[in-house]
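Given next, in C-alpha cells, is a single chain: the form predicted on its own.
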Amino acid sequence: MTNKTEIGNIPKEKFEFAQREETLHDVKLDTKPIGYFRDAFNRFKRNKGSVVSAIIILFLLLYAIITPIFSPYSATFLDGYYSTVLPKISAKANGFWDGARREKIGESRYDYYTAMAQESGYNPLRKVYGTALSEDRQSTVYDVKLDSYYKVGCQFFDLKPDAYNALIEYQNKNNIQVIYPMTDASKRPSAFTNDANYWYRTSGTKGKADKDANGNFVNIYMRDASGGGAGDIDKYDSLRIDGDDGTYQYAVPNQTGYRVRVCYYKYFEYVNGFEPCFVFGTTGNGQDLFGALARGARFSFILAISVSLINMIIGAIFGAIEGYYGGALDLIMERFVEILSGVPFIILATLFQFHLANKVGVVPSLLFAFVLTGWIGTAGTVRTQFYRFKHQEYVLAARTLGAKDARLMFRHIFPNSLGTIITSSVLVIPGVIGTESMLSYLNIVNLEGSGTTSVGTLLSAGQGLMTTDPHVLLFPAIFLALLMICFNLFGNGLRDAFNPSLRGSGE
C-alpha cells in the first residue's frame, strides 16, 4: 500500500494537466428520460405470469363485448325443445364437439331413434359401439353415441292459416320436407300419446316397435278419409314423403288453423334461417349458453368496473382529507369508517334486495350495497400514502411558495400515490365479480326478473343439472375461475411494477 511519505516524494514534473487546452462542457445523455409509468410498464413486462394473465383478461373482456353483438341468438332467445343440448362447434361437426355423447339405451329407444332416421333422414344414433343383455337378461341394451340435436325429432305445432301457407310455400321453393304426415293418436303407445315421433306401430305400453314379417316399421299415418284426394281436408299441396300414395293427411284443421307435425331440426332452420348450433350448448330453459355467458360476463365487468371507479373516487377524496389534515378530523372520520366496516356485507346486500330493490331495482340496489362500504379499503390506502408524503421536501417547498391545500393534495401528493391506488382499484374488480356471482348463486340477488343475467345466475341455473348435463355449469365455472386467477396474478404484477420494494410480499 502506498503511504503519505511515498506520495510526498513524487517529483513535480510527473504531474500534468489532463485537458489543459480544452474547455469542458456537460455531455448530453445518450438515453431518453423514463417517466414513472413507463418505468412501471418496463418492470411489469418482465413478469411473464402477469403479462399472460393480462392477455387472458383482455381476451375474456373482448369475448364479453363482441360475442353479444355478433351472436345469431338474441338475449331473449329461448327454445324449450333444445334445452340442455350439448356443445356443438359447427352444424357439420362430427367426432369432436359435435353435440353428441355416449349413452346406453334399451330396445324401445333404439327402435325410436332408428325410426326417426328412417323417416326424416336425421339419424340421432351417430355410432353403435355394441350391445349387451340387460340385468334381467330379457332385453338388449345398446351402447350408442346419441346426437342431442337430432333426437328431438318431430313435434306437433298449431299454425294459423297464414303461417301454414307460408311453410308450404317454403317447402315448395326450397324443396325441403318440413311437414310430415299426421299420425293416428289412437295407435300411439298409451304412455306417449302426445309424442309426435311415434309414426310406427308399437306393441305394449313401452313403445317397442311392432314390425312386419320383413322386419320393417309399419306406419300409423292418418289418411284422407273423405275420398276427395290429396289436399281435400288439410289443404296441403306440397312435398310428400316416399311411399305416400296421395292419401296421407299432413294437417288436421282446428279452430285456429291447422295442427301439423314437423321435423323440428328443419323447422328451426325455417324459422331462424340457419341450422341449430350452440357452441357451449344450451341452458335448462333452452338459452344459448355461449351468448348468455358473454352477456353475463359483460354485466359482471360493467358492474365491477363501475364499483371500482366509484369506490376509487370516494375513497381517494375521503382518504386524502384524512391523511392530509390528520389530528381530530382524522380521528372522527376513522370512527365513522370503523362503524361502516363493522357491518357484514352479505347482510347489507340481503337487506337491500328485500327492501330497496322493489323501489329502485335489483341492479341499482346491488350497486349501492357495493359502494356503501366498498370505498373503505381505498380510503385507508390513500390515507396511508398521504401520511407518507405530506411532509416531504417538495410539499414543504410548494407550501412555502403559497400553494393552497387543494393543490398540495391533488397536484403534489396524490400523483405519488397513484400507483398504489390503481393497484388496489384493479384488485377490487375480481372481488366484486366473485361476490356478485356468490350472491346470484345463493339466490340472494335475482337478476332474472330484471331481464339481466350474470355469471353467478348461470352457475345457479346449472347447479341442478350438474349430474345430467354438467356443461351447463362447467363453462361458467371455468370462466369465473380463470378470471379470478388471472386478476390475482395481474394485480400482483401491478403491485410489483408500481412499488418494487414490495415485490414478492404477497407470495
Given for the second form:
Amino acid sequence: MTNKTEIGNIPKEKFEFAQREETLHDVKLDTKPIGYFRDAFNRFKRNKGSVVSAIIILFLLLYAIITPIFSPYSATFLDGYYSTVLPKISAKANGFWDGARREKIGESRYDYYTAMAQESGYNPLRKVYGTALSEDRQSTVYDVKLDSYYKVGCQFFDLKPDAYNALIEYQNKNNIQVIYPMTDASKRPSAFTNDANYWYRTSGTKGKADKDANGNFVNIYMRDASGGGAGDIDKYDSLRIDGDDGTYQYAVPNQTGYRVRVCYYKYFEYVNGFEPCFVFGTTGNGQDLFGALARGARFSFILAISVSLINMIIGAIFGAIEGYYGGALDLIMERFVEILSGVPFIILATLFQFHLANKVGVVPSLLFAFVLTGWIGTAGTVRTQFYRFKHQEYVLAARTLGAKDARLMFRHIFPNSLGTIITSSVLVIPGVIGTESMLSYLNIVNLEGSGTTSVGTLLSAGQGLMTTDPHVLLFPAIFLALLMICFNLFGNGLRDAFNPSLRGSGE
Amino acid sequence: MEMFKYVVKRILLMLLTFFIIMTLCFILVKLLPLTNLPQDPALRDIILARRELMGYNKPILVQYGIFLRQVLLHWDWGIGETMYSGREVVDIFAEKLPPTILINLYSLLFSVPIGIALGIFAALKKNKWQDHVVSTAVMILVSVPSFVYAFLVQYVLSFQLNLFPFQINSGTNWLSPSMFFSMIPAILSLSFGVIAGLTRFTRAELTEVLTGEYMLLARAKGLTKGQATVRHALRNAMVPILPMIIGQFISILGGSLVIEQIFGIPGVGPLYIQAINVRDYNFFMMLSAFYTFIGLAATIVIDISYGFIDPRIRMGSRK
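Okay, that was the form predicted on its own. Show me the form predicted in complex with its partner chain next.
Next comes the full complex, and the chain you just saw is listed first.
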C-alpha cells in the first residue's frame, strides 16, 4: 500500500520522454537463425559415436583413394616368390609387424636357414627362442622367429644376355652382391634338386647338412677350370663372394641366355628399386594385400555411392509422383513395387550376370541389378512424406497462387523429405557393399578379368589360407567389419540428426 | 469373416506376384543360349528327349505353358543337365533340404530365447551401463556381415581351440549327436545376426511399452515393478515380436547361402550356387521359385499374424 502511494507521489519533473526523436521499430535478433541443416549438424555433433565413425569412414575413404595412386606396387604386380609373406610395416621394422613369425622347425631346416644367412648375410632366423627334442626323441626341434622375406633366399633365374649384363652392371656400380655362384646340381639333395638354397654339402635325400670337422658348411659351388664365369662366351667380371679363389662359376649359359643364382631379396631391390615390404603382407598368388584391399575398397565405394545416388534420384521421383497424385496411380505403382521387391536380390543379380555380363561387363550389370530394386526403399519414404505434407495449408496457399504441380512437388513438398532421403541413401551404402562382397565371395559375380578386385574376392581367396596364413583373411575381414559398423553408426546418427522432434532432447 | 477375406485377399495377391515373377524369370532364362550336352551318349539322349518334351524349339510362351502344365500337374521341374545329369531336380532338392532346415531350426531355437532375454534385460536397464554394453554388441553384430564372423568362429573355435571340426560331417545321418556337434560352428554363426536383430527389436518395443500410461496405472493399483512388467508390458511388447519370430521360422527354409557354403553344409544354398556356376537352368528355375516363394510367404505370414494377434490392425484392414 505504501508503495502505491509513493509511486503516485513521484514529482512530475522526474519523468522524461523516451524515444522522443526516434521512430519505433523491431529490434533485430541478436542470435543467428538456425536453419534445418545447421540444426541437424548441431545435433549430429553431439552424437560422439557418429562423429567418430564419420572420421573413420573418411579415413577409410582416403585409404581407398590414395593408396592405389601412391602404392609402389601396381595393380598387376604379382610376385610368386613372395606369396603369403607376412605383414611388415616398414623395411627396417623389428619386433612387431616385422614380417616374421614364430615357428617350430626341424634340424635340416635350421641348417638350411643358417646356411642362407651365412651366404647372403640376410638371416631368416630373427630369433631363436630355444630348442627341444622332437617327439620321437631322435632330432632337435628349434623354436625360432622366422622372417618370411629372407627365408625365400636364393632363386635360379634364366636371364637373357642383356638382362644379365644389366644386372652385372648394377652389381659393379652399387657394389651389391646379387649373383651368387651356381651350385652343382648333382650334389644337391635329391628331393630338392631345384632348390637354389642348397649351396652346401648334404647327406641323405632330406637335405641334412654334411658339415666338415670344424662344423662349417662345405660348399658345392660349380667351378670353371678357366677361372671364368659364363663359359667361354664372356668372362664373369664382377663381384665375387668371400673365399672365392677366382674359379667359382657364376652363370651357366643356356639356349636363351644365362642361368644364374640370385639372392631374391637383393634381386627384388634391383628390379623394383626398393626393398620388399608389404604392409598387409601378400595374398596367395603374391599380390600386395595393402594395395589390393585399397583397390577393392575403392571399387566398393564407387559402386555403392553410384548406386546410392541413382537410387536417390529414381526413388525421389517415383515416390514423389506416387505420393502426390495418389489414388489409382498410386495403387498401380504400389503393385509394381510389390512385385519388384518380391524378387530375391540374388536371383536378380544372377539373371543380370547371365544376360548382361558378356555385353556390358560384369560391373555395369551388377550396378543395374542394384539399381533395379534399390530405389524401392527411398521411394517408400518419399511417398510417406508426400502423403503427410500434401494437404498442409502452405501447399494449398501455393496452389492458390498458381503454382504448377511440378513446382509444388519439388519446391514445396520435397524439401520436407530431404532429411529422410539423405539418411536412407547413406544407409544404402553399407548394404550395397555387404551384398557386393557376398556376391563376389560366392563367385556369383566374377570380377576376374574385369581389371578390378573386390573385398569379397579377397575374402574368398583368403579363406583357403586361414590356417596357414590368417593375415590374408584378417585384413579384408577387419576392413569390411569396420566399414559396416561405421556406416551403420553414421547412418543412425544422421537419422537422429535429421529428426527435428529430437531437438534439444540431448541438452 | 472380415479377417478371412483379408487373408484370402493377401494370399491371392501373393500368388499373383509370385506368378508374375516366375513368368519373367522363365522368359529371361529361356532367352539364354542352351548349355552344352554331356559327353555320355545315353545321358545326351535322355536330356535331348526331355528338352523335346519341354518343347525347347517352340515359342517361349508355348514352352511356358508346357512348363506350367508339367509343374502343376506332375510336379516335374525337369532334370539336371550340367550337374546331377539325368536326375530329377525335385529329388535332388528334396535330398538337400533336410540339412538346411535342421541347421536353421537349431539356430532359431538357440537364438530366440537369448535374443528376447537380452532385449528385455536391456530395456529394463535402459540407459544404464548394461544397456550400453548390450546395445553396442548388438550394433556390431547387426552391422558385420555374417560371413565375417563365420570366419571368426571357424578360426577361433575350430582351428585355434580345436573344439569343433572345420566342416560338417559327411553322410546323411542328420540327427546323430556327432552330426549335431559338427554343426555347432555353423549354428553359432547363423545365430549371432538373429540374436542381435531380436534383441534390438525387443528392446525397442519394450521401452516404448514401459513408458505407456497403463504401466503407471498398473503400478498405481499396487503391482510391483516385476509383476507389472511381466503381466502388462511383456504381453503388449510381444504383439509385434511374435510375428517377427513366425516370419523367421518361414525364412529358415531359405537358410543362408554363405554360411552353408563356408561350413560345407550340403544344403539348398550350395546347390543354388553350384547351379549358377555351372549354369544348370532347370535347377536355377526350381530354386529361384523356392527362394521367391519363401520370401513372399514370410512377408505375408508376418502381415497376417499381426492381424490375428492385434485386433487393431485387423480393423484397419477394412479401409
